[in-house]
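Just the one chain here, laid out as structure tokens, in the form predicted alone.
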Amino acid sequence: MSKPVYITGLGLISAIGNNVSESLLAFEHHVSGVAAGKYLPTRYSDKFPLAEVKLSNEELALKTGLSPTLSRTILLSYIAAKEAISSFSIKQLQEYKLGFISANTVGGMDKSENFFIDYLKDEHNGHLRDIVNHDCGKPTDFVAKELGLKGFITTISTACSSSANAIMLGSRMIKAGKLDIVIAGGVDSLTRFTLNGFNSLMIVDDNQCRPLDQTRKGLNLGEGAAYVVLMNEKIAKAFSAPIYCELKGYCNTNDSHHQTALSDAGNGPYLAMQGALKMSNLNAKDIDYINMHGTGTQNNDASEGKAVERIFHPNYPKLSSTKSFTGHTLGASGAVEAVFSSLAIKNGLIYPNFNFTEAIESLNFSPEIKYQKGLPIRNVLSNSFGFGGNCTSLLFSKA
């Protein structure tokens, strides 16, 4: 029999608060963090809402005591890693074979494109300081480093899969006996790269997005980072940890579809779901939640959708969309509802979709609408899937 992998630690900061508790009031009181732009320097300011961390740089450097210098993707990643082993001494930590998987698709290149303003007027303008931390792998180990983590210390970056890969990644080391605890999630920080590719794709709203909806019109962006602490069960048990759930199952597949959509029938979707079931020794009615990938843009909601149908039809669980209360984090976003579903699970708690009014007609099914306490939630879903068709499903399951 496998050995179980528990969830001992949740770190967050994201548009609806800066950390795990801050958030989950703002599902309580209804409260999307998508809004006009703030930090992000773009022209479409104006035009586009965005999911920004409500923190400027220069506050968010006072909460870590780093630089504000720095690239924002390090200050987030900083403060959700943080707060995910607080209760847990380093010390501690590293007596034990120790991992920290990070994931992010931008790096500093929110620092690099300030950079290039300058530089390309005169090559002896800008600092080369606002470039140094521009590769995916450097906030992982800047982090790593500022935190005391020592160890297994890597990066993934799958796009929006990322920190869903991370965490999967971090579950699988500790079952072959490599690793004991790993710190995995993920971290993204707008840039004005993202936000034009994304408006080059024609999928971005110019409202606040309205997932599994009929009227969607596109994804909000969001930027934030989260974290969870994973243990095998002696360590858990060593620690006296907090368990919040076990990991019991994931899957990642791809539909080898397109660079930018997933298939009409939702292959990649509906294969990731069933081997995270199959993993987990679970059947499709003994889901009580499924926390949908659901970004808001025609393509992902009607394909994910489609593979929600193959595998649950007639008996669907309650579902929704968090996207619409913290916008798409792209790498970051698996991490984020994984600790959603985390709590949903020891709290019995159901998400709401932020705005919803009519059903996606091609569907038979359509997403929660109010925020739920105290329900007997035992196993939840968590989908993110990315470009290139990469696509996860993490299976969370009581303790």
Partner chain sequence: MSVYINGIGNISAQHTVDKCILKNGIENISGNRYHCIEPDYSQFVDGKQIRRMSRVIKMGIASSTLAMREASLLSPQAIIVGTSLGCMEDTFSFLSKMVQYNEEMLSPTAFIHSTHNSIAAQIALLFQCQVYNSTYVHRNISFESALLDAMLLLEEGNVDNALIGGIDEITNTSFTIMNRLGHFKESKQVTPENFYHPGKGSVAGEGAAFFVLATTQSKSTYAKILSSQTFSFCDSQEIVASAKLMLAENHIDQLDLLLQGNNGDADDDAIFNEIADSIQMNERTLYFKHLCGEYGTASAFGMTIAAELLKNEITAKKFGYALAEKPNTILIYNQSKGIHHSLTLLAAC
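Show the other one: the form predicted in complex with the partner chain, since we just had the form predicted alone.
FYI, this one's just the chain on its own, none of its partners or other molecules.
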């Protein structure tokens, strides 16, 4: 048996709040972060509602003391990573073998797409400061440097499962004794690139999305950043760190069916959930809540639903998709939902599905619609699936 890895810090910024406690209030008051677009300059502002962080770049810069010319991806990542480590002193963290493992899908694309407007007119045009943010490693490096996180640093990009894989790698490195403390998670900011990409696939809902619902029409794009702090028992004790939960299991699989669609049988999702259960030595009946990937697209929810049915039928745990509140934060979503899952265990929470109307006909379950707290939640599964068939499930347990 390998030694347990605990989650001892949480940081989050998304459309439903600029930190962890604001986000919980949004669930409690049943307020979705999906609204008419205000900050992303796009011709679709009136057509597609977005789950934007409710601060402009200037306001984010003011809040952080960073430059407003930086990529929004950097600004969001910095805020969430800083919150995650806020109960520790950097100096103290630096005494240990430290890792910062981040994830995103499009790096500083919010700036690159501005650069390209001028660049395409003449290749000598375009502010170079807008293109130096382009690569996915840049936000990770900037935040690591700014917060003083040195040692092991890397970035993962596996589409919408990116940050779930970052958390998984962090845990594996601690279990292997290669690192003592890992700050793991991910970020993505809204960009015209992703909005137009998803729109070209015709999977963006022009209303508030309805995941796990028969009437679902697509996803709402969101943005945000989230990080968790991972430690083994010895280090957590040395820091007298607050223990939210144990990251007990995880599994990364590939659906290997199609670049942008999951198989009807949900093979990748099924294998990911089964793998996480097996690693944790838990059975389906031990799961109290599933934070579904639940994007609201026809394909994802049907495929994921089928996989859930294959494992849990007829005894379904409570389940919901928090993307109905946060939108789909892409590379950040695995970490955003890891934060929610950790809090579900720590505070006995069940998150509702926003805007739920009708159960999916082909499935035998429907999501929770009320926020509940103080329940005995022992084990939570969190699913993150992405383009390229990348599927990862994380399993959080009461410590």
